[in-house]
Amino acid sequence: MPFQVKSLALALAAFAASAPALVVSGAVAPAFAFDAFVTNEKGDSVTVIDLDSLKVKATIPLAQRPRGIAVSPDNRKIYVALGDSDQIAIIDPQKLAVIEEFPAGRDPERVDVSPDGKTLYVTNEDSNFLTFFDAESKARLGGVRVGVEPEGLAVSPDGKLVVATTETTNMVHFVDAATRRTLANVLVDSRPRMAVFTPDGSEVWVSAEIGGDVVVLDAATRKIKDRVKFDIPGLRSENIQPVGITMSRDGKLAFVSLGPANRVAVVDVKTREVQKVLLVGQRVWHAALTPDQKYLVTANGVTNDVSVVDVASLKVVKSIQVGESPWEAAIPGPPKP
């Protein structure tokens, strides 16, 4: 069987079981209405999609070239990197409005947040820096010089490590979050774009866009331990360009956006096997899962839309037009105290 349907069904059953309903005082609480926030790189905006109705509910104008987007741990703020404005914009997901902007260095491409919400991390593509900011004061805490064209950015679940990828240097840089010192520079495959930790923090998965694979590194030893390969009938290998990687909350599945292949690969994290390939919009960059793991939302940069994938059935259920050149999506959960 081409995609090992039986093992996929078992993985999805466990996946769905890992998302229990919210309980308040012994009763099941009403479901939270999730919104997807999608950055439009050339549209200078964020499109907000109501994931109950699967319709656009708002468009938030921004400064120039929004790309990377991240949600604070308390779900009360959304950070957007504005590459051509050298800023980070902060959006209130309840008010659906920009509440603050601050200088973030030259050409910020991606932004991430420490698990305690106190520190912001930014990859500055033009200046070859990984920069640290105080999340409350927005003061620059320091920076680490990395390779050429840093883009990918990930923080370990325990907050102790920050990882940046550099597209031209073809490296993954491991940085100590407390001391802001580089621990290791690891050469990987050509043009690494995205990095993500597995939920248990044991591995770092890195997409190699031109290399055409995903490199799996041991987070403790900083050594390459495996690679995930992609072979899609009818497509030339040079058109399969992995970029975004989205991990399921239980760490069993990885959804890999394959760029100009116009597909998302569903990968079994343990076996490294591709279980299924989903046809989405053109030039898929990144994707995000809803906190309840019901939907995967992909940003398709050429067709100016998002594809909504039902995770249980692994089928695309909706295409929704957004702004020009959607790049990444973020989906906050309910606000926390």
Given for the second form:
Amino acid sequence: MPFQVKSLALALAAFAASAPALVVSGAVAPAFAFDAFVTNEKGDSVTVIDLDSLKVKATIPLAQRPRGIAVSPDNRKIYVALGDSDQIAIIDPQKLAVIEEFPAGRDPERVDVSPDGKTLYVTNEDSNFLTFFDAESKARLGGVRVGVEPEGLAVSPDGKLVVATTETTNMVHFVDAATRRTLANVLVDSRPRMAVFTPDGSEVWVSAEIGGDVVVLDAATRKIKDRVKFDIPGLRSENIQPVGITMSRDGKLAFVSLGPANRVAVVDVKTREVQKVLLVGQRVWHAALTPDQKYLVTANGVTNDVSVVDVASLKVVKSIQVGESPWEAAIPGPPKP
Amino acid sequence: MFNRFSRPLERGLMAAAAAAAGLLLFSPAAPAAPAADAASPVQMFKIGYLRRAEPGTAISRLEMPAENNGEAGALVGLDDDNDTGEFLGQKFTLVSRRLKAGEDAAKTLDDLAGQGVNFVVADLAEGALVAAADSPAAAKMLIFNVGAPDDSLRQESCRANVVHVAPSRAMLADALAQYLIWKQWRKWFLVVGSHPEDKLWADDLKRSGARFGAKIVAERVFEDRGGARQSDSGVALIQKQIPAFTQGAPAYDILLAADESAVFADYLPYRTWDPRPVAGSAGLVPTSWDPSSESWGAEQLQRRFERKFSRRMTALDMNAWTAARMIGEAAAHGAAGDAAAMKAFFLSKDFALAAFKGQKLTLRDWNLQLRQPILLSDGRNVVSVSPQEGFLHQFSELDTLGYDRPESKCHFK
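Having seen the form predicted on its own, I'd like the form predicted in complex with its partner chain now, please.
The complete assembly is shown below, putting the previous chain first.
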């Protein structure tokens, strides 16, 4: 569906985003009220949270098993992978409603978008494929055979590389985004769940849920260069199960969700040191930062809530009830023209 | 719920099947599996699967073991290993042998060795397993015990070349006991079958009760007098027999049945004199796997298994899958050259197996038992997973299940 509607709010937001003074000055309060979109895996819905009031403003019903969620680069579309419906749903973040659904292969778990917004990448957990879709026509462009249970998905900042992790094969697969050819298959630690590029594109961070660490790969050589360990006093190593990784836009901090340890570790990206450990809800999966980097919102799978972390003070400031089994969060910025 | 079985079986058929179903979506040009570095030859791994002559039995026809019980799990594990192997230039195959009645396990093992098998997944009874492990052919082998829960194999009869993937009876009993204590069901009525393994299972339940603070308020033996387990008139007979058998017990919270031979336990629920729940060999059962488990990504494994074999995945299947994955993991880490290298890998910090149980599985160095959570199943769903919260341990909470290091009587030769 094309976006022809131009509301006053949209125009204002676009203006705010393009006004350099507002963007450069970090001291100015955000001109745009951010909403967090949280997928509820068992609730079959997305909960929308207003991040000014920190209150739930809407619940969007969806088909079955929503997990992965991604925002288009123009912030006008939110893609949600519906694992048991074999579909991707597209949500309009202004209307807070599903505007389109399309078939996305068997058991889509995560979805991501190319920086130009033209291509969608989907990991099909039940069929060992990384699948490419045309974002406009929704046509399947092709697929890449990866290992067993593909899950983690990341796109390099320049859009040239797509990275997928496979949970049972324990690999990171580097794929050329243009040719859809596999460039490298790298064995990492047990049950890799998520991959993210550092904002400069030089490193790929991969969480190993059962391995209990984060593997840092060099994006150019595609070799393991480091590991982030989580030796946290008072916590059993079995309970430290890194899943989600959220990196700050300046590339200085990584927030690593530790699953059943019920904590988010704040990691200095450069030194790989854990700076602080934040107690959040139970079985924390994925998280998202507000575009102004003020808040981190974590999806806590067992307690059915999200924790809101104030990034400046690194303190949990609020818990908000969402739907059943929250899985991932996405926070779009103001829509771009 | 069985529509999942109608899903395409083969990766290559996926596109065609999707088109046939009117879901025309995938182009048929499925990319070829990525080849490993063309310069290096493919590494081959032959894995043996050795199983007992007797097929096992059950009271309920729903529980009758399939012909390929266990072996099917190994084959799905091998599929997973081979999917990884495609990227690493490794290929895994299974050489399967079923013992004939009275056949010597050691001889069959020798035959497997002759075919270049170094790693054997074994579903054997206690005696046959020890005989196989002590045979000359096994000296350079690593045997994965998937079918024998005997504590003796982890204790005084332990062997340096036997890795225990199956949980021991002591682990199963502790897992159940922890949950019953958490429920505050501390008064147990124990009913024991008349076969030796029933007695062993009952001994472990008693040990767990003593460890965690339960009391056996009554104990009765259910004699196996032979005959059919179920017959046309059976239902009426059992309805009268079980209440009488369980009558007059002192006040108890739960009845525990120790019946590994499937003679009576499944007849207890809903038929006891007092309205009490049943656990142990029926009712709430501790197990290494349940086909209803869907947590921690288990759904994916259940689907892979059901697609391939059109039946549900049992605990024995899961034990065999786990053994196959352990071998695959060792190979992926370059530690499958021989048995010694593989064992060293399992005992190293690099070994952390993901097996859909919510945490990593590792190996106990004092008796080569795989550390693992135990599921508690009511036959329909997973009721709980032990270790239970609050049962603490100095090193690993998983070591609250079974014989811990200080209790170990295992001295490897």
